Structure formats: structure tokens, C-alpha cells
Amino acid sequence: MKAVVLEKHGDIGSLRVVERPIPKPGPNEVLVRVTASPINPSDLAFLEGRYGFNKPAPVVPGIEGSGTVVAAGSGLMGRYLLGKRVACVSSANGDGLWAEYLLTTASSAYPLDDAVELEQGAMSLANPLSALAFMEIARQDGHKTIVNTAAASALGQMLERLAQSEGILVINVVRRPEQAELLKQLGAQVVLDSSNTDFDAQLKEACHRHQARLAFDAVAGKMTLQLLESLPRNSKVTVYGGLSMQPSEVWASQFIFEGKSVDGFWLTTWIPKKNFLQSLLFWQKAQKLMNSSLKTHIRARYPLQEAQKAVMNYQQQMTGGKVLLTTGE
């Protein structure tokens, strides 16, 4: 099979296409035959060696993607998923889906509805299943409205849909005036753009009066700072990526006397505290959106040969659609 390596991390240069044996799959392992996997803002991190897992090179990337399971090894899970097309993430200690095969485990393959396409297929765990679980934790602790930053990115929009369809509202933080159009088209009623001088007092303003107590954010770095400083007392800032790739900054002072607080959220380590049922329901819940609010717009597909120029059109502009790695099956 071919397969896309990366030599080194933090060297997109190091990619290149090898010839490789197609795995077999063990006990409660899948072997998937690859049609696409999507380039996230988690995959540049694994690609620098900065993401939660840290897999050492030469290693293949792809942390999700779609295809059909070819063939399993034993276990009820793998052979009821035999033939099925299924959207997959790799394992954390086995290659990605930047290859015509993948061998993972049973658990990480997820049965995709017949109205589900095999592309919008690949790019339906890691942002989908994000957008709806902050909307659960919205929900669960009675929030009616929330902040998000790089709220122009396919989360973003997901997120904005998701919140117009359940009556909560969101404040979108972008970084340029296209940005902010872009979600006023969507229909966002708060949208502001950090590049703008008066950001911090627009951003304290909106969170204010509409007493926003929950922010979800991708950017970290000063922007950590900028949430606490702007919303109310006794609020809590998620920090969901490191798109700035820099520390987040924040003040004693703001925990100590203001009540606020920072936590993190990974899907990876979210998900498993839902029992099977709750797990079963909540892929139900996405498969049903997959074609309306968390549907996805493509805007590239590179054949793997291409993976590095892929890589680099995605650095340089990650907002307007998902760049798609195919195998052509």
C-alpha cells in the first residue's frame, strides 16, 4: 500500500510516499480501506510534535478519515463492522490515516449512515462531535450564551448553526473582516474581529450585557487573557487548541478575586466518560446533522502523492473549507 511518512516532526518537508505491507488486523482490530482524511488544525500539531499523543517518526499521520472495513481480527465489535463504511481515528499508538490502509482498533471505527457520504464521512468526529459537546456543556450548566474564538473555522460555523437551531447565543471572535462576514452570513447576530483597536472594549461590552460566563477557546496565548479580562465575575474559560502556539496568559488575581477559571477539553479524553448508550445516542445525534449544521464545505482534495503541498495550502489559509487527502477509492 502506499502510505504517506513523516521523517521528523516539526519538518513538513520530511513527508514523502513509501510502498508499505498492508497490516493485519489483530484482536478487536479493524483493517480499513482508506477513501479520505481531512488536514485539522490537530493534525499541524501532531506534524510539529505537539499534540496530546506523540508518536515517534517516521511515523504516518492522519488522525481521522473515512473508508470501508475490509477486513478484523476476532472480537463481536470487528466482525460486526465487516463491510461497513465507517468514519475512524488511528489509534494512539499505531500509524494514521495518511495511507491506502488503516489498522485500528474496533472502538475507533464508527458505522456511518447510508446518507452519509464517505467525504463529509472523514471530517465527521473531531469537529462535529466537538461543536456538539460544547453545546452539551452549554446546556448543562444553563448557559445561554457563549463566546468562541477562531469562530470562522469549520467548528465555528458548526458551533454558530448548532446555537441558532437551540436558542443560545454565540459571540464569534474572528481575526479579519472576511471572517466576520462570512459568519454574518450564517446568520450570527454577535460576530467581532480581534484586529480590530477597540477589540477588548467591544469584546468586555458584548460579554457584559449579555452576560456571556462561558468561553470556549481555540487560540490560547494572549487570547486566554483577553476573555478572562472581559467577561463577568465567576466565569470559565475552556481552552480547546493552541492555534497561537503560545502559552496562555492569565492572572492570579482574576482566580483569586474574580472567582474565574481555565480548563481544557480534548474529545479524546471527553468521550469516554459517556457510558455505551450515551456514546451510541450522541453519534446518532451527529449522523442526523452531518448533511445540515455540522456539514462540512471542501474546498481541495490532494491525491497522497501530494501530501506536502496539501499540508501547506491548508497552513496558509485554514478557514473557507477543509483541505481533503484521497486515495481515490
Contents of the next structure:
There are 2 protein chains.
Amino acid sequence: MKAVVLEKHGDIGSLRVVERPIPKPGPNEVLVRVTASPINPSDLAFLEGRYGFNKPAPVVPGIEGSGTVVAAGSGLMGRYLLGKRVACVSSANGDGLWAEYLLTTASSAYPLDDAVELEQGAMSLANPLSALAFMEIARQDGHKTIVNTAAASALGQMLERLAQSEGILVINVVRRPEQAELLKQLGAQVVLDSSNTDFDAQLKEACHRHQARLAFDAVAGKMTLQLLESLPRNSKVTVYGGLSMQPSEVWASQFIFEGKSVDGFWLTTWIPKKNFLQSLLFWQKAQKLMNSSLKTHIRARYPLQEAQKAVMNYQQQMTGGKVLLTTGE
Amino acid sequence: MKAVVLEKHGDIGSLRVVERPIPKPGPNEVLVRVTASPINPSDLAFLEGRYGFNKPAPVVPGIEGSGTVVAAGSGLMGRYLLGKRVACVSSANGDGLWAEYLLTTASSAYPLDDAVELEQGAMSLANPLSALAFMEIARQDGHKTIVNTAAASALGQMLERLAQSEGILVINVVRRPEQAELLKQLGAQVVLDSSNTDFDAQLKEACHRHQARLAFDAVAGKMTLQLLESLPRNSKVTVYGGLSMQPSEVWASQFIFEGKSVDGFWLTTWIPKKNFLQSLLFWQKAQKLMNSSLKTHIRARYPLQEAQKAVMNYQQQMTGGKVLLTTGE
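Here we have the form predicted on its own; I need the corresponding form predicted in complex with a further copy of the same chain.
In what comes next, the whole complex appears, and the chain from above leads the way.
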């Protein structure tokens, strides 16, 4: 089979396509004939060696994707999945989805609804489930308003649409006028552009006026501090990305006297807090919305051979549609 | 009456003693003839304009202290307190305790147990109640080990003694060998000196070996980052002081992938979360322990006239006993 291999973390130039034997599933494993796999911010972090899993190079990247289960090792779950169209994630130790085949654990493959095409299905997990998770977190704590940064991202657009349907207001923070325009076209009521000179004042005003006490932050760096400074007392910033690749300077007084806090969100550790039934219902809800609120716009498709070009394309423009790697299957 | 007045925040040289009329209590207020008031880190923060309350200068400093209620305005609580020996805090808007008399709200004065002398009673609130609060927070979340920084402080010593009596292990972080010695003499099992060259490794080793997932941090700045780096996954740093006066650099990956979080503790906002009965029981527990676990060593006493000298003495050496301002009453 063909597989994209990263020879060295931090060096995108070391991505190459190699021939490898098709792996064989062991107990509780499935072999997936891969159709498509997107490039997400988490994949860029993985390529740079800054992701939550540290897999030694050489390694096949690709955290999520879709395909068809063509073989299964022993175990009930694998046999159930055999022949099914699935969304899947790479296992914590194994290779990823930028290949013609993926070997993963049966519990890392999720059957797609009939109405969900394989290309959309390749983007069923990271963004749709995170957007749904944010809504669930906001509802649980009774928030009527939330802030989101890097809000023109695929996840940001999903969050805006979900929030509209649930009557929650999103203060969307973007960094370019065309991104603001995109969100306004989705019907977003509040969009702030961090490239504006009076962004700090606008953010503070909006957070206080709408009593926003929960911010989801994909940017980190200075943005986390700006959020802490702008939110009213007793607010929380939940960091879910580090797009700025910078540390955040935070001050003791914000935590002590203003009752603010910072925590993090990672889908990989959030999902397992649900029991089996809760997870199933959560997945079904996501699948039902895949052709509406949770639909992702695809900007470009590349074959595995052009993985390097695909990554560079995505790095240059991380909003305005997803870049997919496809196997032609 | 004599009162110490700070003419300008950030300028200790502007502390002077002035003559002022004795204030008269209004409804729900009491007038306290002050006996003593300590200099705490929070007072230094107040003098520098970095505290949670911003009172415009000129202002009488002094956040906590003790005395006798000599007059009360209308209201049940004030009449109950009349003639009683009390610990008290300055109200959010009024002048503080570095004076011969304090006017404060009746709900800011707490009757002292007969066994508690007025000088000890002057230090009944900030440190003893914070130490008890930390123990309550640790117990609630099932922690068997906690970390504390600036651990040779009055609060740190109280925390170590309380923890011993409740079977909770404290990883004490100090910054000088003599402070480590002091804590070991109290029976502390784990004391780490941040001036050691291999402190980082020692802290990490201790946090992992003892599975510490909760750290109370009075230092902030680099210390908060060191704690985040040293604690195992799913840990929390609760900042309660900013002795370093520096911001902390924190990284998105610590929040996202390691499940860590940072929040803050301020006694002023923590106490009101209790209902009346809970507060009463909490105060009674503190008073019972004032001559044992919660006893404070007094290093020096100064009259109001020497407030400036007293502050400088305390600034130069913040551990090794409290510095009290006394009125001779």
C-alpha cells in the first residue's frame, strides 16, 4: 500500500510517500481501506511534534479520516464493523490515516450514517464533536453567551450554527475582515476582528454587555491574556488550541481577586468521561447534523503523493475550507 | 485619634501618622478600639496598589486586626458585639486597622474566644482561615497530598501543622535552607528548597511519587509554570498570592493535552460561599486551634508612629515571625 511517512518531526520537507505492506488486524483491531483524511490544526501540531501523542518518527500522520472496514481481528466489535463505512481515528501508538489502509482499534472506528458521504465523514470527529462538546459544556454551566477565538475555522462555523439553533450567543473573534464577513453571512450577531486597533476595548465591552463568562480559545499566547482581561469576574478560559504557538502571560491577581481560571479541552480525554450509551447518543446526534450545522466546506483535494503540497496549502490558509488527502477509493 | 495614613499607593515613604476625629458608627456599624494589626503580604500588596480592593489614597491601611467594640450603631448584630473582644477586617470602602479606632460593618467583626489573647486574635483571619480553607478544599476533592509554595510563611506553617493532624502530606516549597530547617522542625516530611540547582527535578519527582494533583501557590511568576510542569496530568494550581510580582508564562499544551488548570483563591470571596451556620462553625473551629496549630509567632511590635519602620522590617524578612502594629491598648 501507499503511505505518507513523516521522517522527522518539525520538518515538513521530510514527508514522503513509501510502499508498505498492508497490516493485518490483531484481536480487537480493524483494517480500514481509507477514503479521505483532512488536515486539521491538530495534524500540524503533530507534524511539529507539539501534539498530545508523541509517536516516534518515521510515522504515518493523519489523526482522523474515513473509509471502509475490510478486515477485522477477533472480537465482537470488529466483526460488527466489518464491511461498514466508518469515521476513524488513529490509535495512540499506531500509524495514522494518510495512507491507503489504517490499522486501528475497533473502538476507534464509528459507523457513518447512510446519509453521510465518505468525504464529509472523514471530518466527522475532531471538529463536529468538539463543537457539540462546547455546546454541552456551555449548557451544563448555564451559559447564555460564550466567546470563541479563531472563530472562522471549520469548528468555529459549526459552533456558530449550533449556538444559533440552541439560542446561545457567540462572541466570535477572528483576525481578518474577510473572516468577519464569512461569519456574518452565517448569521453571527457578534463578530470582532482582532486586527482592529480598538479590539481590546471592543472585546471587553462585548463580554461585559453580554455577560460572557466562558471563552473557548484556540489561539493561546496573547489571546488568552486578552480574554482574561476582558471577561467579567468569575469567568473561565478553556484553551483548546495553541495556534499562536506562543506562551500566555497571566497574572496572579486575575486568578485571586477576579476569580478567573484557565483550563483546557481535548476531545481525546473529554469523550471517555461519557459512558457507552452517552457516547453513542452523542455520536448519533453528530451524524444527524453532518449535512447541516456540522457540514464542512472542502476547498481542495490532494492525492497522497502530494501530501507535502497539501500541508503547505493548508498552512498558508487555515480558514476558507478544509484540505483533504484522498486515496481515490 | 492617631491613624497611619498612606498618602500615595506605591510609596511607603508616604506613610505618616495623623490626628483624626474618632468616627461614629452608623446603622449596622461598630466602632472598635484597636489593639493590634499585623503586616501581611496582602497589606504590602495594598500599599503598592496591587490588592483586590482599590481604595483611593489618602487611606488608612491595615486589613485585619483585633480590638474591643466600644460603640455600635443601630442593628441587632452591633448591639450583640458591644463590649466584646473581636477580630475584625476593614470594610471594602472604609479605612483600615492601622489606627486607634476602626469603623467597620458589624458583619466584619468576629468575637474572640476567651482563651485567645488580643494580639494572637489580631491574626485570626487571613492566615488561619486560609489554611483551614485549603484543608477543606483538599479534603473535598479527595487529595492525600498537596503542594504549597512560600511554605515557611505563617500560613505555610499553619497548613503543615493542620495537614499533619489530618493525615494529608504537604510538599513544602521554600527558597532558603533556613526556611527548610524551620519546617523540618515542625515535623514536615517533604521540604524542597527552590534555590537548589536540581529543584525542578526534585519537585517533579516529589509530585509524581506522592501523586500531588493540587498546588497552592503564593509566589506566581515562574513558580506557577514550574508547578504546572511538575504536577502529573489532571492537576490544578490554585494561586493565592503573587509574591514574585511577575506574570506567569503558561502553555496551551499544558491545559489541552495534560488536563491541567489554574484558578485562584481569595478568602474574601471564598468565605461568603458558606451559609451563616457553616461560617459560624468554620470560625469556631479556627478559634479552637488558635493556641495550637494556628498560633502565629510574633517577631516584633511597633507603635503606630513607627509604621514605616515596621513595614520596612517586614519587607526585608517576610518569614520568621509576624510584625505587629500595636496601639498600646
